[in-house]
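The form predicted on its own is given below as one chain in C-alpha cells.
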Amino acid sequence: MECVFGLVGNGFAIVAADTSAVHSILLHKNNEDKIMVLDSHKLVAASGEPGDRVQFTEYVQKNVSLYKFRNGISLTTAAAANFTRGELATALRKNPYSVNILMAGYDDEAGASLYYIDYIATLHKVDKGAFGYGSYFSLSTMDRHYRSDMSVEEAIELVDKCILEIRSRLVVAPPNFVIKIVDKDGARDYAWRQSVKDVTTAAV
C-alpha cells in the first residue's frame, strides 16, 4: 500500500512518501525513508519492490556522483531523469526493475522541476504526480487545490490534505509519511508526519 507523491511550487519542489516497510500482510517497520537525496539539489522518491527500489536508486545516485567526479559539473535534473529513464529502458529487456520514481530537483536556469518515471521507462515532466494506492486520493486532491504559484506553506498544507485523505479513505493506509523539499538552498528533510511510533519488541 505504498504512497508517493510530489508537486512543484514557486521556486521549489516537494515530495512525500509513506515510511512503511511491508511484505505480504506483515509490517516490518514504520520509519523506512523512501526518498533519497540524489545530490545537493535533487531528490528521488521511489516505490516498488523493496530490493529493486533500494538497489536501483543507489545505482542512480552513485552514477550521478561518478559523472560529477569525472566531469567536474553536476547533471541537471532533466539529464539525471533521462539517464534514469535510459537505465530502466535497458533493464526492461533484460532483468526489469519493479520501481516507480518521482525525481525532483532545482537548477539555476530551469528552476524547480519534477519528473515522473515509471517501471516501463515512461518519462514525463509534470507539475504534480503520484504512485501507489495513495495516488487515487492524492491526485484528485491536488487536481482540486494545486496552483503553480503556491508558496511553501501552501504546498505543505496541500501535502497534509493528501496525507489526511489517504489515512482516512485507504483501507490499509500507511500511518507515517516523510516530506522533503528541494529549492535554491538545496535538498533536505522538511518534516515527518507520524501517527504511529516505531516500537521495538522486547525479547521474551
Contents of the next structure:
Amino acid sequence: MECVFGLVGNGFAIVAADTSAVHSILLHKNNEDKIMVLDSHKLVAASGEPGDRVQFTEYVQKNVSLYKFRNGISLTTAAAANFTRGELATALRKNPYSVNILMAGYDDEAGASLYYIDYIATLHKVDKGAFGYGSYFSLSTMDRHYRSDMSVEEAIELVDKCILEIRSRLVVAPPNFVIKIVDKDGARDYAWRQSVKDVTTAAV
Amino acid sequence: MSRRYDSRTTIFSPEGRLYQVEYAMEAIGNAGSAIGILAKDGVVLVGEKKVTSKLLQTSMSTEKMYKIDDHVACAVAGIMSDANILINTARVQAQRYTFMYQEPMPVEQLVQSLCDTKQGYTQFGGLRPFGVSFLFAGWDKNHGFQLYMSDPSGNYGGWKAAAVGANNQAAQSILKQDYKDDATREEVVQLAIKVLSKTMDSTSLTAEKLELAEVYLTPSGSVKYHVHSPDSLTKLLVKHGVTQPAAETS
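Return the structure block for the form predicted in complex with its partner chain; the form predicted on its own was the one displayed.
Every component of the complex follows; first up is the chain already shown.
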C-alpha cells in the first residue's frame, strides 16, 4: 500500500511519499523516510521491496557521488535518471530490483524536472507521476487540479488534496507522509504530514 | 645503455625509465606532424600527410583526422594501424557513455578514459605501448572548446596550442611565440598553416600534403566537424601566401 507521488512546479519539483514500513500485517514503524537526497539538487522517492529499495537507491547515490569525485562535475538529472534506468534494465533479466522510483531534480540549464522510472526500467520524463495503489487517487486528483508553473503554495495545496484523498479512500491508507522539495537552492525536507505519531506505551 | 631492460615493456630500467614508452615516442617523432590550436570560436587541427600519391583515393578517407563522436575529433601522429585501434576504442567509449547517460561524453573524460587504456599497456600484459600521439579537439557544455594532447605513456594535458609528430618541438616554439588568446578560427587557421609550412621538411606546401579540420558550433548550437576539401585548402594556401596562385593557362 505504498504511496509515492510528485509534480513539477515553477522552478521546483515536489515529491511526497508515505512513511510506513510494513511487513505483512505488521507495521514496523511509521516514520520511515523513503525519499533519499541523491545529491545537492536531486531527490529519489522510491517504493517497493524494502531491501531492494534501500540497496538500489544507495547504489545509485554512491555512483552519482563517484562520478562527481572522478570528474569534478555533477551529473544532470536526466543523466542520473538514464543511468538509473540502465542499471534496472541490466538487472532485469537476471535479478530484477523491485523498486519504483520518482527522481526529481533541478539543473541550471534544464530547470526543475521529474522522471518516472518503474521496476521494469520504463523511463518517462513527466510533469506529475505516482506509484502504488495511492496512484489511483493522487493521479486523478493531480490531473484535475494541476497546472504548469504552479507556485510552491499551490503545489503543496494539491499535494495535501492528494494525501487527503488517499487517507479517505484507500482501505489500508498509510497515516503519515513526508514531503520534500528541490529547486535552485537545493534538495531538502519540506514538511511531514502526520495523522498518527509514534505509539508509546500507555501510562498505566 | 641498459638494453637488457627494455625488451619487457612493463618494467623500469635502473635509471627509472620505461624504454619502450620512450621508443614509442621516437617512432612518433618520425611520423607526419599534426598541430592543434584553440580559437575562441572553435578548434583547428592541421596535419601533414606522408602518403601522397596520385593513386590514393583521397575522397574516401582521411589519413590524419578522425571523428570520434559528434562533438569530438582527433588528429593522429605515429603508427597508423595502432591509431586505428585506439580510435575505435575511443569511439566505443564515447558511445558507451552516451548509452548510459543519454548525453555526449565530456571531452576530458573521453581523453582520460583512452589514456587509462594506453597506460595499461605500460604496466601490465607484456604488450608494447601504442605508437601514437593524439590531438583531441572537441566541445562540451562544461568547458566549451577544448584541445588535449596525449602520448604513448598515457599522459595527457589540456592545451591552447600543441604539436605532435616530426619537428614538433620547433612547431611548439613557434606556437609559443605567435599564439594569441581569443583569436578567431580564421586567424588560427592562418597560424596553423604558417607553422606547418615552416616546420615541414618538404620544400613546398600543397593541398595534397595537408589535411585541415575545424571543430565549431553552428548557429543552431550543434557541434560541427568539418574537413576542408582539397580545393578549399588550395584557396586557403593561396590566400595566406603560402603557395603561389596557379598560373593562368592561355
